[in-house]
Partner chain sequence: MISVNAPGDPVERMVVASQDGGETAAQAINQLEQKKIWRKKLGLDLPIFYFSLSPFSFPDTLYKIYDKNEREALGRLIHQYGNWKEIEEYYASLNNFYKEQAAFVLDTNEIRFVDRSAILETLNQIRFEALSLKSSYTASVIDLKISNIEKLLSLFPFLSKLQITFSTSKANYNKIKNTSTVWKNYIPKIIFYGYKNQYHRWLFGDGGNYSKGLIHGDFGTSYITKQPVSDVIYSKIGWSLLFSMLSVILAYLISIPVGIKAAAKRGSRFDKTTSAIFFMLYSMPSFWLATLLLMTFANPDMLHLFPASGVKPALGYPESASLFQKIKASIPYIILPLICFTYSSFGFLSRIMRGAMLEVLEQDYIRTAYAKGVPENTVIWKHALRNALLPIITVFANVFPAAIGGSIIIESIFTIPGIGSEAVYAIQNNNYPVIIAALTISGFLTLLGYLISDILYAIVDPRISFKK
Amino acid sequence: MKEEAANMETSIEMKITNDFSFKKYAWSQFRKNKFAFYSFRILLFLIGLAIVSPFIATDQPLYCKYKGVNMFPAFSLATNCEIKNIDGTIEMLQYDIADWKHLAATTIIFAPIPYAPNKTDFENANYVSPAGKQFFLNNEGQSVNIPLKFRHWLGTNKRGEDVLSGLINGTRVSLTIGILSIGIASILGILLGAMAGYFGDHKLQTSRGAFWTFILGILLAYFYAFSVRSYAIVDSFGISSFSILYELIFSLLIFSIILFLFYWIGKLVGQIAFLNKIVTIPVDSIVSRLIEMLLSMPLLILIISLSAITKEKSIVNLIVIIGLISWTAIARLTRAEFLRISKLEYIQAAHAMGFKEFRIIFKHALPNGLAPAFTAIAFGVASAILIESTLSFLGIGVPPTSVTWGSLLNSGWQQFSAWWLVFFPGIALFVTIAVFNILGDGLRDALDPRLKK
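Show me the one chain in the form predicted on its own?
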């Protein structure tokens, strides 16, 4: 018996080794696809740009020496600085409202784009073109030709906001919404698709009490992890990408802890009389009906409707709405792959060795069933960015204080002669969506097992 178990374990290890070699093969195939590989590089550049955008497009200087005090406003977590004058008086310098461009500083180093995305330059309001004449108010209050370092290289909108700064910071918002919303969709799609394909309609059994306790746990976990903390998550979008990541990880941690707690409470509740009755959960039928319901409705109209009826415009609401509606393609591909994997020999061997279902699904089946989902995820990010831009263009997406490519396009629609408000955001949107689509094609070709020789 021990020898048979050892042979089964060896079979599973050989399967893992073969999968590892297939990963190397898939990477080599992906690199051979020049369009997909260069699209991957462009994506890395866009992600890097999104991460550093608060430091390369901001009206707060990177470094300033004023009255002997060294300051780093763009990098500082503080909002102000106290400066003691020679006569003993205290001067308070508020970072976000200080007039840095006219400050009599000893040394001052501005960001490459010395404008915040939502700050007005009154001297260059009313749609100044990139090649048009631009003005600057000097320390004497005279309007002169703008210095080269303060020029609006891609022009301004009606309120005098810098378009290039909006494009750079819009990269962070658009990519964040696209990646995080599809992150939610991926978790839902992979989890539901895996359970539907692996358990079918007859394998998953639990007690009545454990089932309803777990459902209650999901609702409470979402409430305390995301609804209660929605303001903290929204505020993080105005700070930095690291703040966004921290707040979302913290919310996911709260969600997981509450869900885990209710899982164990459900085991105890499931021992009570009447609630200890064993029920079979038709997972495949439930997931399939949910997919059919969502696919029967026009998704864009559904998202627009849900966004329009929300109490307030919020980036978090938009991410959650897109994520909760965009998981169907990922779930269908994962379900189909798990239907195939659940009948393979190494899964049967894991069953024969007495492994728990949880271990079989997440340690053995899931790593080998994600390839089709990766392709759907790449296409899904492009779709989510396009949906966000469409909603922002219609004025029902992100809050007015957040600048995105869609909101820039909306301002261009209000003034047809301001071609730069349509051209540059349109190019950014086109390139990003093309990158994700080409990347999805490359992943599909590289991860298709039928291409392996």
Contents of the next structure:
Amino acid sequence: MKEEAANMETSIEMKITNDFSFKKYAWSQFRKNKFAFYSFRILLFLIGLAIVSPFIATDQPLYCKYKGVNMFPAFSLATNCEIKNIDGTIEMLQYDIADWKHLAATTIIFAPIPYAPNKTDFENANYVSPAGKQFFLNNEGQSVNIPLKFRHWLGTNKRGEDVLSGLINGTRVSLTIGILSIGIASILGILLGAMAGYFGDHKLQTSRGAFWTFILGILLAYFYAFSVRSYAIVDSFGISSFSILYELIFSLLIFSIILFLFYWIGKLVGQIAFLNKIVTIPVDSIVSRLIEMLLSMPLLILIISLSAITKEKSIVNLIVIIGLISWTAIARLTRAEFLRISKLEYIQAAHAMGFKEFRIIFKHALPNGLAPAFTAIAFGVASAILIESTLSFLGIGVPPTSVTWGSLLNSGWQQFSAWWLVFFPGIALFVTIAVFNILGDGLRDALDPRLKK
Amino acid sequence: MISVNAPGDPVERMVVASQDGGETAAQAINQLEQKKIWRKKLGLDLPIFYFSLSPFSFPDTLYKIYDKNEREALGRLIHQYGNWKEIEEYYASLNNFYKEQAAFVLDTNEIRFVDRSAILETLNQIRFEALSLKSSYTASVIDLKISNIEKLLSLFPFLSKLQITFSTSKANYNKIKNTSTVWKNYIPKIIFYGYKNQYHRWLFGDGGNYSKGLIHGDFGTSYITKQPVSDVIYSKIGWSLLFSMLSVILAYLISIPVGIKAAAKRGSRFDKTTSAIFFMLYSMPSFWLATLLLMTFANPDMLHLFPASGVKPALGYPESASLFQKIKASIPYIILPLICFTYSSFGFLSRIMRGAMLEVLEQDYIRTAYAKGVPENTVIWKHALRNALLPIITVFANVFPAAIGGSIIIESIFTIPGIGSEAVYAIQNNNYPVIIAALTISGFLTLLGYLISDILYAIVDPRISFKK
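Now show me the form predicted together with its partner chain, since the one above was the form predicted on its own.
Up next: the whole complex, starting with the chain shown before.
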């Protein structure tokens, strides 16, 4: 019986794909929208820039031949290189602090922008304009006009840090925070929204035993994943972003394993006489109240307050906070869509065929209910990037060592004559936010079947 | 909850701020007393919440240890060894040792042949090591400190009295290591504290001794100025409210006609240019625009038309100034911030107005009106407008919180004495009562926004009523 149903399911699916694909249709609609398509290309360019930024804006050369040794400092994972001199002494070349611009190398190929975002060029400190005179200390120790390849094309800030390099590396920070945080938000928002819309207040039923076992499971999962491991998580903040990520993912893994375990135990417990009474869980009310609670606070103030209480400033922290707070728009739209879908006939048919609820949600309803979420995700990335730059502008978001568009703008705000510090990061920010907004508009138009002509 | 997880100890800072970091024993004791008083005043001597979930190995009274570092160290020790009873003994013996060495009196007979300053130096070092031993938890660090103290104690024969006390501490530490019960860390335990906790106190007060509680309008005491937070907030809220109200009203006043005109002449040049401008405004970060405006219009090197910061003349208003004169004096200060407050909601609202109007203009009854020969202006401003207003009223509930949220950055750029700049200042100084108060007030204002939009609904659309 079940096999038959599954066969039927696949045959229905095949028919759909053969006749008409909504994806193809939406893509063609999207391509017709000139602005949206251009902004999609700009976005791809920005993502590419963010990925290669460690190699095109760094003070470590791409290739260097020094005393017969070939080195690729910008690409290598090693942090130093030992070079044997002819007289037998060993010279240690530390990649990140070596003075590459004055190294007597046989061949040396610099990155297109030969400056790291947070390293000082002492010759050009104190707001050097892009058009103004820039200096370079040559090997004889004289200050001369800067060679073209070492020029600061967009000027420097007070500490003599290259603005262009900061802009390019800022792209990575902004896009990472924007995309990852909204990634968390979309998982949360789509899951909660789909459950709220699909089950409503009356459809999610379970036995009394299973319900209370699951509640107990949440408590225990929290205990083992976060309470017991709290010191490990706190310590990881002092080490690196990767270790924070690792500890958090490990905790989440423990959390979900325990929840899953209790889900199954609950099924068994639910068969005992007294505990098998059916209870209804008002998912919709719970999720809606949660959304209303979050919406009653201005987003920016809430995020700022939360980032103020975390002990260490870090990018991972910011990502998690923004992700945990900005899922409401996605959840609301998904919920509305699922309210509509759950009443459609094909869902009833799936019910009649005896499919499991979760299978219906994820396999049958979700592909149709995602369209509005995509729009909200695009707008969400824009607002996450805006929030990050606002926080860096105020100096309360990311750690002071990392250079972002917001922190560059902040240094320009302190010195009005340095227009390049205000103008260029602002343009970068504006373009990125506009790109995501246009994309959101374009997606809405392309994915809305009501606009079909 | 926020103040407990937060970095920095408020009491530490408040007491240090009130004294000049005294070093003598009398001053140190005085400081301890003061800390205790402030802790009681701020309610930090209570457990955090009604209950807590913690490992079985943790005692239910750990919150009573008032030094944050020591509490953390004890927590980590429990996490390592899981035997609170032994750890408690160790901690008590350390405290004992610390007290004894602080009260150590030099016997003049014994130190006759020794350099006095050397002894004082040694005693100081012992004190320092003992203090840091209380807040260390790594095995290697503790071992190092113990051997350091032992070395210092063996320097002079008359310190042997202290040595006895210290040897108990050392024995206690070894006992911790030998009797560790780590398994206790993996058994959960729920502790109930009753209503005497920080959360309850914050919400309902402690019977009027130090705090009246949030529901009576008492937000607690500012960690920086030691003033009641309510006073700080009430003195600052005026400007914030003024700016957000003015900006929302202004945005509506401009965007409704502009959106209508763009929709009425769909596809015209006016429509296209305004659409492009709205979109650009909508995507523009407010702090960038604010900086650009300041750079252009409040810069002595460029155009110096407006003052760069503040809301009134630097010397204050003249004493005899009437209300009208005061307003007149403040206008140049208000214009630039107001532009920043207004522009983004203006772009947003115009787009929505245009969309709503377009939808309404395609309805049958509009066509009927045209067919009847009603003049275009009457059709648009009388027939279409009322129906097109509904969506733009719905978003009032979004625009108003956005204005309040935006205040946080615009107020700090233009140094306007409002809640936003106060919140930023509080965040930079870990002044949690003020942060929470700002959050609560803005949440309240947001809810007010929802209420107003609901009422406006009923006014604009007679079909909607709240009666059943």
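Note that the structure is predicted; figures quoted are calculated from it, not measured. Positions refer to the first chain, counted from 1. So that the term is clear: the rigid core is the largest set of C-alpha atoms that superpose within 1.5 Å between two forms.
Chemist: Hey, between these two forms do Ser227 and Lys24 ride in the same rigid part?
Modeler: Rigid-part assignment between these two forms: Ser227 and Lys24 land in different parts.
Chemist: From C-alpha superpositions of the two rigid parts, what is the smaller part's rotation angle between these two forms, in degrees?
Modeler: Smaller part versus larger part, rotated 21 degrees.
Chemist: Could you state, for a rigid core superposition, the Cα shift of Thr280 between these two forms in Å?
Modeler: C-alpha shift for Thr280: 3.1 Å.
Chemist: Can you give me the Cα shift for Phe223 between these two forms? Core-superposed, in angstrom, one decimal please.
Modeler: Looking at the C-alpha of Phe223 between these two forms, the offset is 9.4 Å.
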